[in-house]
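The chain below stands alone and is given as structure tokens, in the form predicted on its own.
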Amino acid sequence: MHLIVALLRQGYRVGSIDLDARQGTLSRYIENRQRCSAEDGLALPVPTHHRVPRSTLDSASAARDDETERLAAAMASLSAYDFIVIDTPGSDNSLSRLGHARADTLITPLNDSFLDLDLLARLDGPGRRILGPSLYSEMAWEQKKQRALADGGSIDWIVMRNRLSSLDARNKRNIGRLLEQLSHRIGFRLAPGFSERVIFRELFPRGLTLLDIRESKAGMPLSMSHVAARQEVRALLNAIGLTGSFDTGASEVRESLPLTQVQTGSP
């Protein structure tokens, strides 16, 4: 959601697609934003949004064809937009694979724990050595190959360490070391993520992001913690290849890319 708002505030036309319709967090976030804008009189930029739920057809092949068709229709309706941000489910299903295969940039948020590291790799018992890639890593790698075969394109895969602790714990250092090793082994790059902050959860009911709280009617003072969190958002955008000013709405884009973002975790 912060990525969507950052792009909107830089003047881009942004479409969004929720493939994780069962959880539907991105869709609810946008609904909350629309309600807040109407009720509080805030001029909040909002993306053009589509939900694409999983097919209910019994046949696996028919369901896959149905999902392919509906996602293609949503993408076609957004073809004139500058960016399309897709939220995919964390589980491995045909709709998730379709979303991954559409990506120019794949962003995988990863909570900073050995439990979540299992999403990317199988580890030995002490958690010191990588035994091999996980099913998700193999799926992402397969979609990268399929993309290259289909149109010669490539997927820039970014893993973002999320909910980072402020403490310099041993586990935190070990996870960082393993992720560095894994990045070279299975072909992703690491991006700075977000610390564990209450503000991210507090913004959700109103559909706001840290890039909105300078709005005159937002009713939320900008604390030092908020400033630090905004810097984390900027660091992520810089890692992706985008930068700009989000206080006034004016922007300068360092690198303009035709980009389909795919986010595999929470907004």
Ligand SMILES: Nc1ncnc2c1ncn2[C@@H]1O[C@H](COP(=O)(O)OP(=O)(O)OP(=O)(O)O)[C@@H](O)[C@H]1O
Contents of the next structure:
Amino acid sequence: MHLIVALLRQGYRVGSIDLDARQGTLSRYIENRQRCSAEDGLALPVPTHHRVPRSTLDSASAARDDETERLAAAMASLSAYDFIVIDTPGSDNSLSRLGHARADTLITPLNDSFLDLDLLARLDGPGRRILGPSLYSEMAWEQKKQRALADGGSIDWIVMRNRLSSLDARNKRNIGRLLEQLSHRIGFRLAPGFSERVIFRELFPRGLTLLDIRESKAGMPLSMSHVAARQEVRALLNAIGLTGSFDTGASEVRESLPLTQVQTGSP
Ligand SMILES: Nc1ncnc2c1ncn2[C@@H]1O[C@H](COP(=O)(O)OP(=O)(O)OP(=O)(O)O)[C@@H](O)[C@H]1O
Ligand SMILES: [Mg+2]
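Hand over the structure of the form predicted in complex with the ligand; the form predicted on its own is what we had up.
Zooming out: every chain and molecule, the one shown earlier first.
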């Protein structure tokens, strides 16, 4: 959601697609945003949003065709947009794989713990050595191949650490070291992460992000922690290859950029 709003605030036209429609968190976040915007008379930028639920067809191949078709239709309707941000479910399913295979940039947020690291790679007992890739990494790798076969495109895979804690510096260092090694073996780039911040959980009911606090009537002054959090969002944009500031608001629409799909999914 922060990525979507950051892109909107830089003046890009942004479409969003929820492939995790059963959980539907992204869709509800956007609905909350639309409601809050109308109720409070705020002119918050909102993406053009689509939900693409899983197929209910029985046969696996018919279901895959159905999902491929509906995802393609949603993406086609957003073809004039600068960015399409796709949210995929945490669990592996055919729709999630289709979403991965359409990505130009794949962003995998990873909670900063050994438990979550296990979703990227199999580690030895004490968590010191990498034994091999996980099912998720193999799936992402396979979708990179599918993407290359489909249109010759490549997927820039970025892993970003989330919920970084300032309390456990040793854990942070150990995970950082393993991720560094993994990035070479599995073929992703590491982006600077997001810290654990209560504010990230508090903004959902109103559909707001840290980038909206100034115009929201949330009664929240912009604190040092908010400023630091905005820096983290900006650093993520930089890692994707976008620079700029959100403080100027969504004014200019940049026409020159090619259509780019950004896919965010967690293993
Ligand atoms: N940096 C953070 N600081 C504090 N809370 C966070 C942070 N990141 C995520 N959360 C909270 O963790 C919960 C799960 O976040 P989110 O829905 O983004 O995870 P997810 O990886 O998409 O989960 P799923 O795999 O179930 O789709 C939410 O309540 C969210 O507000
Ligand atoms: Mg999710």
